[in-house]
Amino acid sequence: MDTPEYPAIDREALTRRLRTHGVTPTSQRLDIARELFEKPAHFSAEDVYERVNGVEAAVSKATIYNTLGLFVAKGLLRQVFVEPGKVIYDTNLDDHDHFYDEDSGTLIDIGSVGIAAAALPPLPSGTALDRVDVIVRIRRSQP
């Protein structure tokens, strides 16, 4: 299968995006919106931190974190927590869900029609359903 071409985001359209969610377009957060929405991806914080510093660290760590943090509030981006103290960051909003390859940490997109939730328990008095996040856990099989 062919990878889509994605045209590279200008800091124009970056700095829009931003402040249409509320988000002031500082220079780093400018530097980490494109390496996260060039195209449609996971990443990992530390995923994030490697590809905003390359060789020499600009951004401090903090800054990534901060910023991954904002962006999931101002609804830039989805956390996607695969398990216990590892979190990853979709940029892919749409409703839709996950496998995660347990052999390699990779999270791959099913998609919207990939699984339906035939049941759900009784949802706790003065809630409404917000969305089910379904996780599917593979590993490769043994020959």
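Having seen the form predicted alone, could you now give me the structure of the form predicted together with a further copy of the same chain?
Keep in mind that what follows is only the chain, not its partners or any molecules around it.
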């Protein structure tokens, strides 16, 4: 018998995870999901492209973007905007905020700073709260 590329249990768990969220598990989507969901982490689209396509490119950039967008739409992933022209995909779906190191570009999970809806001014009429993004920007301090 062949040694599978990676344990069947993983692939099956991933398959279930995608199906649970209404995503048809294609082979490309599983390849991408395998890199993403190994452990909670932050990725750029380029990161994902490089990790999925180790030596030979197997999954196209268009599919990387399509899949990341689909995963976001289906609630498997969230986006964080810290810099113009650079989206970070976050596999940590718990309610949490971030430190952003402006010198190194590193994003670090912190617990939710927890802004109570009551602390906010009334929302414009006809609108509802989607979510609150808190980015704590930090810099190297002078030594």
